[in-house]
Amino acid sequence: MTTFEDLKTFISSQKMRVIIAADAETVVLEKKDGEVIQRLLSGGVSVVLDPLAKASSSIYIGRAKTEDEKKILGTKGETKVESERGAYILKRVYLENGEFENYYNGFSNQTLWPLCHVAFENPNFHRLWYEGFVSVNKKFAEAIKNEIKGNTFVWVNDYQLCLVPKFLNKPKNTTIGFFWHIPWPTWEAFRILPQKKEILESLLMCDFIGFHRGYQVRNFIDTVRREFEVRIEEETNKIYYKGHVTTVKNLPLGIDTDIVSNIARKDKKEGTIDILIKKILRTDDEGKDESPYIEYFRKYKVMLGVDRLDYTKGLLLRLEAIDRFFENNKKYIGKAIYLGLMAPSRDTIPSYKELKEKVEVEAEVINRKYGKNGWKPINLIYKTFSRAEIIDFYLHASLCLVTPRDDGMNLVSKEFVMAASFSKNPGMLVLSQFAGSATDLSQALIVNPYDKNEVVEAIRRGLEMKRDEKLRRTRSMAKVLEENNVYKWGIDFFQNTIESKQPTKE
């Protein structure tokens, strides 16, 4: 198994300055009782980039998320993030309100996001959005340029920063790698994007481009082939364009199995989760030996969902399947519940507001249909939990439903399995075949989220599966995750990018 120290040693041996850039910052600064604290994020791309930044002692460039951060950091905009494993400098890019709206809420998440996911949500095209997107990508590129010194490795992450390579303009002594974390669509979908050529030309200025899955690599190469006059080496996936060589490969993202394992092993103390569970149960724990949290998971078979509130996550399809599950399996009425933990997401975008309304209406319909004696089948919590709290939910749930309509990878599914492997009676994972993680987690109950009957049967099977079978499946998947963890992914990305760097000669 690849370790953090293996990753650290490999990067050190390359004798390169490392710059990592992503829209997502790894920690948020907050003031509490007059003291500045660093709050770690609980999920997303930044969670897996944090150990890579520590191992490489990098300069990490991300977007400042709050006004408080701007006040705390001032014009310098940087802070040191450190732990016993390592440290790095986190530098912020500040955006004005108009820039944020056009770059993030606009072009990133109402144009590129729906275009790249097969979720049947129409992408929108507005000139001002793209202009804002260009402006912010220039800011990131400028921040990166300011940090390039000597032999430098630049790692750009995700669709929000896809124009950064263009604005870097191939600096000397610099190796550029790009990882695209969401699906890459077919050419037939991508071709409608008015700015398709600018984005493709920018990406082809990188030495290496990584995707999660092979079909995404094939889609990208097919898109490039149809849009440009290029030479492609089919065996090596090398693309020759305007005197530059770009290698494209699939590198499935792993998780930080060490962190998840360490949290899963820790004893839980009463805290936020207990308070929430008290509210759901409408009870107090006075005179009881156990917390209401433990009582809750013993009293009910808990079907857990942990998602951003996003239309790609298949939330409405999931609720419809749960409705049918109770209709077909009445013995679970009053004995099983769905607990949906939904982190607020892009809540000023119209399609996300509409989704929240539809989810709440559907939940209310199901609760009226089956609810009785204070019990209701659907319990939704709109809140961002800490990573430790989320992992504790994973340890106790009977089932975890991860049923996206489309997903580049899906880290929730992997972290659930890793955490559940430490449970004496683990919950079972019901996983969409359209999540990138379905290839790695083949021992999960794989479903087509559009086939409600298939999802219903998987829920029933997961809840009724014998303990020995759950242990066998979960431990088998956890072993795969340990062998293909984030440290291995990091080494693979660095190694592939460095090896892909060639003289610009066609």
Ligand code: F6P
The other form holds:
Amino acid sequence: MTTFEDLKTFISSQKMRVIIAADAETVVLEKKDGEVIQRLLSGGVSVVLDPLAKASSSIYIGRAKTEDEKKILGTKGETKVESERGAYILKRVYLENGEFENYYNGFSNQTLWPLCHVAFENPNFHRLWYEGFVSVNKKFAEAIKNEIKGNTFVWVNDYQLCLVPKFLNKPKNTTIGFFWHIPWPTWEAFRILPQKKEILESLLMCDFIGFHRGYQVRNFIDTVRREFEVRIEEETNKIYYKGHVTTVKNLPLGIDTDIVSNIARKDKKEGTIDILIKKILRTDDEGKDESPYIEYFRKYKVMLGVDRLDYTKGLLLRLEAIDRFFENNKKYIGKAIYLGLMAPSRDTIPSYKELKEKVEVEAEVINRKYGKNGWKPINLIYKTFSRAEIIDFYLHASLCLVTPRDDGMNLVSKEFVMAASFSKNPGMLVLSQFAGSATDLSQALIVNPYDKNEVVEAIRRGLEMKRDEKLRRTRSMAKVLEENNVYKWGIDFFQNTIESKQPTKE
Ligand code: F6P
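Show the form predicted in complex with the ligand, please, because up to now only the form predicted on its own has appeared in this conversation.
And the full complex, kicking off with our chain again.
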């Protein structure tokens, strides 16, 4: 098994400076009782970039998420992030008025996001969004250039920064690796993007491009082949374009198994989940002391959902399946509940606002249909929880439903299984075949989220599965996760990128 120390040793043997650039920062600075605190994020890709930044003592460049950060940090925008594992410098890129709208809410998340996910949500195209996207990518490239010194490895993370390689323009003694975390669609879908050639040309300035799954690599190569005159070496996936070589490969992302295990293993004091649930209720229902949720966790089987509120996550399809589950399995009425923890996300974008309304309406319809004596089947909480709190939920749930319409990888499914493997009676995972993680988590109950009957049957099977079988399946998946953790992924990405780099011509 690859350890965090292995990753550290590997990187230090390469004798290179590491710069990681990602849209999201790893910690957000906040003022609490007059003191500045570093709030760790609970999900998203940046959570797994934190151990990589620590292992490489890197410079991490991320977008400041809040206005407060500028007030706290000043224009330089630097903080040291430190733990017993190591330290790195986190530098913020601040966005001007309107830049966030065009770059993040616009081109990143209303053009590229729906274009790349098969969720049947139309991408929108606006010249202004693209201009904002260009200017923010330039800002990131400038921030990176200021940090390049000697032999430098630049890790550019995800679609939000896909024009950064173009603006870096291959600096000397620099190795550039790009990881694309969302699906890469078929050429037939990608070809409608007005700026497709600029984006492809920028990506082809990297030494290496990583994707999670093989089909994403195949779609990318097919897209490049159809758009440009390129030479492609089939056995190695090397793309030769305008005198530069880029290697493309699938490297499925793993999780920070040590951190998840440490939190899950910690002796939970009696009633932690009750306190947690009470806390939730206080936010939801000010003043009330007695929480119906406390009862739920004691008396009912909890089917858990942990998602960003995003149309790619298949939340409406999931609610429809739960409706049918109660319809077909009346014995669970009054005995099981669905607890949906929905993290607010991109919430000023119209399609996200509409989805929230639709989800709430659907939940209400189902609750009216089956609810009785204070019991309601659908319980939704629109809030961001800490990592420790979420892991506590994972340990107590009877089932976890991860049913996206399309997802590059999906870390919730992996962290759920890892945490559940520390439970004496683990919950079962119902997982969409369209999540990248379905290949790694083959012992989960794999479903097509569009096939309601299949989802209903998986829910029933998961709830009724014998403890021994759940333990066997969960432990075998946890083993796969430990063997393919984020430390191994980090080494693979560094190694593949370094090996792909061609010697620079003098
Ligand atoms: O996996 C795709 C991704 O956009 C990541 O880059 C990010 O960590 C996550 O989804 C959450 O997205 P956002 O930062 O827009 O909330």
